[in-house]
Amino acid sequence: MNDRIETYKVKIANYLNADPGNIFLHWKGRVSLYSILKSMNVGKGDEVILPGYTCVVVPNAIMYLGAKPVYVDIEKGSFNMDYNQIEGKITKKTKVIICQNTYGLSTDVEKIVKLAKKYKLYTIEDCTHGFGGSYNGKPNGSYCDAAFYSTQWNKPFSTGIGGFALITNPVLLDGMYEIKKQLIVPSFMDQLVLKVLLFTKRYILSDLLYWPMIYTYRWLSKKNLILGSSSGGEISGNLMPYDYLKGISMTQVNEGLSTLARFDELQDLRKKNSDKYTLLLKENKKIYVHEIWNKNHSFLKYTILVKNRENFIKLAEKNRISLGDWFTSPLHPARESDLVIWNYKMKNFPVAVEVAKCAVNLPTDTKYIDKTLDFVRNNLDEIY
């Protein structure tokens, strides 16, 4: 058992260039913040700077700690935070900024890090979209005091549900092995379960049934009867689930070791795909991901600004393409009604909130990329 892990440990480490050491295994990559962020010793009355346009569950690990999240607007183009209002978000009690890969795209995070060495504050960087991307030739995570990494469903490699931090300033590890011995071991059950989802998604997902099973999987999880990305309470409030600080399995990490010897061919995949879609956006003057950000994108998702995007979907159901809903909301998923629970006004972040109401995805890791390309090509009046 143990070998297994410390041979996915190495394979993981292979990718960013890593002591294996470094590399810390948890049930779900929110867990990794939490714990990144407890062995900087954040707390009550701290103060963590992220962008305002992300999922709630990275504002929930701040608050988990009695601290307080800082959202910072994002830029249009890149949808990552705009490093022009991050210093005027900096006071006494900031003890943290987290910087993101939207999509698999990373931006300015030298001057992020260089800001915060200003200021001597700790950085993170979350990897959850940037597994296998790199930023300025260099792997993503490699520049922060710490990362995170997700292995949930649709994540640049999949384990079902999971995660990990890589832990690069040494300061930090006493703290994390300290944490490490907290962490609650995944039941029987709890691996039954995935090994059941991981079945299904591999021999029974299929286009004819993506939406119906999206549906019903994200109904059920929110619900709390079947073990899902994120359970009901964590996308309508704040409270810490109580059995939140969990380790790794041996299902994940059998999972994991399998995908991981296919990711090479899935990124290449996903590049090739993405300069399709680049191409045919272009060519018909829509917005797309501009060539400037190439060298930085690993393309987990090529997200397009719609019209309409409940009529977009719609149309995508309709002609069984497999689209992605990242993000319905500047906090996803949670409803716009409910982001006051995280210190979350829209007001205050005009672009956050309108790249939320028209954001859709596309899949960069389909091998029927003529299909969607297609799609894409009769609805171009849906798309700005």
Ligand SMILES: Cc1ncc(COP(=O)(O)O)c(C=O)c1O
Given for the second form:
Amino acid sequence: MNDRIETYKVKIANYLNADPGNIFLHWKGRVSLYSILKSMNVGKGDEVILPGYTCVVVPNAIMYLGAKPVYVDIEKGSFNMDYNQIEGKITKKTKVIICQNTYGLSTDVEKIVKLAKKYKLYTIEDCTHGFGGSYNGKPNGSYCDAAFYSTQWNKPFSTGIGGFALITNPVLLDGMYEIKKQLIVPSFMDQLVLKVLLFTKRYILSDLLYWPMIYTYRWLSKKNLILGSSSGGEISGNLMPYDYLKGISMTQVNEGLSTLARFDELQDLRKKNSDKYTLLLKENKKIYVHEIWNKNHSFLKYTILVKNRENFIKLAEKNRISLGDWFTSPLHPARESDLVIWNYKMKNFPVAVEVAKCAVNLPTDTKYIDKTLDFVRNNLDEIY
Ligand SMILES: Cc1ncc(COP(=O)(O)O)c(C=O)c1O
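Form predicted on its own done, so how does the form predicted together with the ligand look?
What follows is the whole complex; the chain from before opens it.
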């Protein structure tokens, strides 16, 4: 059994040019983030800088430790933190800067790490969208003191739910081992439910059923009736769920080994499809992923900005296009009216708020790219 865990770590580490001993596996990516923050001794009174356009579980992990999330607005082109606004957010209480590879687009990580070193701060790269991409020739996640990755449903490779941490700064290793000892072992039931969901995704989910199944899954997980990406409590409040700190299960390890084996092929498809979207959008003078952002990203999704998102999603549903709707709010998927819970004041992050109103994600891993390109071509008037 442990052999498979070790093999999984080795396979992941090969992609990251890392030592398998520096990989820590968890039930979800957010548990990796929480563990990293704890190993950095983040606690009451500390501040953590992060993008003002992220998943709500990121500020949750910070707040579970008693620290304060301090957001930075994003740039429209990369959907990542605007580098020029970071330094102004640093105070005597700042301990960590978290940067992110939103939708698989790399961030200004070298500059961010340099800035953090100047102020003696730790850095974490949120690579939940960015596994498989690189920045200046080094894999995403290798520049910061630590990085975390997600293997949830729609992530670069999937184990249903899942995640892992990569530790680059050896000072953090003892803390990570300490937390590892406290991890809850996933139950038989946890694994059974996950297996059923994995089976459903593999054999039942199709373009035809994509939308009804997405809506049903989200509704059930919000009501805590099914093993969801986030429980209802995580997206409507910031109290730590009792079973949050969970380790990885063998179901996830086995699934990860099998999906990683097909990763290169998938990644190749994502890049080729993204090039086609870029060409079409550029030719038609629409906003596209500009070449400066277009080197070695992982292109998990190809995000475009549309004039009326609700309408565009309806059109996609009608045409059976597997469109994504991340992020539906600047702290996805929490409701905008609830964002004060996470210390988020919408008026301070105009770009993030605007993007969250009009972003939709074109699929990059589709085998039916011509159908999706036709859909985009036929609806160019709807796109910025
Ligand atoms: C930007 C970002 N960070 C963190 C996470 C958390 O990952 P996980 O669901 O594996 O905990 C997500 C999940 O979608 C995400 O989109």
